[in-house]
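Listed next as structure tokens is one chain, alone, in the form predicted alone.
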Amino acid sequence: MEIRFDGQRALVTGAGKGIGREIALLLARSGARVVALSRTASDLASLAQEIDCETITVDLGNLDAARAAAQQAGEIDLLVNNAAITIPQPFLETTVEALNATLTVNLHAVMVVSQIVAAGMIRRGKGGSIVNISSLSSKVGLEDHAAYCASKGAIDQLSRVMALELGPHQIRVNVINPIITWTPMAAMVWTDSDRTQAMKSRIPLNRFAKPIDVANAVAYLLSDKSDMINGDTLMIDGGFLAR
């Protein structure tokens, strides 16, 4: 099954590293025009040696900037929320500062670039597609993750809200909710052998997600392959959820 975008313009947040810039990558190589957003300069001018892509540097934290660039990446055809941010302490440590840290760019930024992008979409009448990325956090809890796992539980109910409202406009929104993925982000919280092992022992396939994984299901859930599949979330967890 050949998936292809060729005239869309596809924008990605989070797209210097990891899931994102992988996401870039298979976007870019099936067609799309992509749009790249990133906090990290040189992160983006590095995908952009590897792809002809547009770049756009901004801290999603920073929500005006956030809309800012929304409305600087022009029309798309194709969103993908992957930006993400993660400050693990354990629940009786968690901070109200963490915590609005995390739901800022994990949450909160996910609902302003797509208030743009929806918007256009609409003006344009041609509908769209919307994905974003939550997490396995959002179907069970982890320990010293109160505030990712929060956020991702909200953004799984945002999209549903988000598939509910703008389905009538032939826009189609989905969630992907990978497992751990081992990115520079990963390995910065899993690092002790013993709780990865652990960790893996608990996913049938024995092993942790790569950032293809999540990169070949979003392109699926984008493209007019999937249809008539709209508000739902697709799990990348090996099994996990099946024990």
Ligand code: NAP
Contents of the next structure:
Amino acid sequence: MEIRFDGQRALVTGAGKGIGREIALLLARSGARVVALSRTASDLASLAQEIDCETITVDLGNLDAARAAAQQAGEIDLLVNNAAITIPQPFLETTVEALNATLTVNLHAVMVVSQIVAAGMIRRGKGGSIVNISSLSSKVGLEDHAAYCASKGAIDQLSRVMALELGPHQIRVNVINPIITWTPMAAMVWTDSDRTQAMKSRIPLNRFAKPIDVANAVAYLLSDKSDMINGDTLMIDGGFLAR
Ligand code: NAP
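One more: the block was the form predicted alone; return the form predicted together with the named molecule.
What follows is the entire complex, opening with the chain shown before.
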């Protein structure tokens, strides 16, 4: 099964590092014109040396700037809302500031960027496909991640409503829920080798995900190979939830 995106424009948020970067690389190699959005300009500059892409440097934590960036991206056929942050804190010490900062990037920015992109898709009448990157943490609790888990649970539900309301315009909205995936974000949290081994031992495939595992699933859900899939959440968890 070959997946191609020739002639389509894809906006990928958080494309500077980790999973988002892998998605941008895969989509570009599959023929899409990638608009790579992220916070650190040097990451985007190095990405643009690897693939011929457009870049937008913006902090999605500023919602006005997020809206302006979505407008700047122009006509978009494929949207991947991937950028997210985590501020690990025990529940009793979780601050309102950390909760607000997490929800702003992980939830509010997804909503405002999607509103602008989806409105453009509706205007052009050609449909489109949106993939929101959630997490295993939307389905199970993870210690020290109250704000992050809350934001990811909300993304799953936001996406279902988007699928209901955008579906009649032939815009599909689906969610990818990865388990721990080796990226700079994971390296920040999974430093303790005993804890890492304990977590891996609960995964039937006995390993964490690689960014390409996630990117391949994103490409499938963006593509016409998944034309009848809408409002779904797809676990990339090596079987963790099968227990
Ligand atoms: P990452 O390594 O931290 O990379 C995140 C990317 O998003 C970076 O390029 C970052 O830019 C960008 N970004 C973050 N905040 C931003 C903001 N306010 N404005 C613009 N760009 C911003 O994260 P990742 O591990 O690849 O995670 C990607 C997605 O997968 C996230 O939605 C995450 O929740 C989800 N996920 C990850 C894992 C995992 O274990 N890694 C597991 C499940 C789900 P800067 O570095 O410049 O801030």
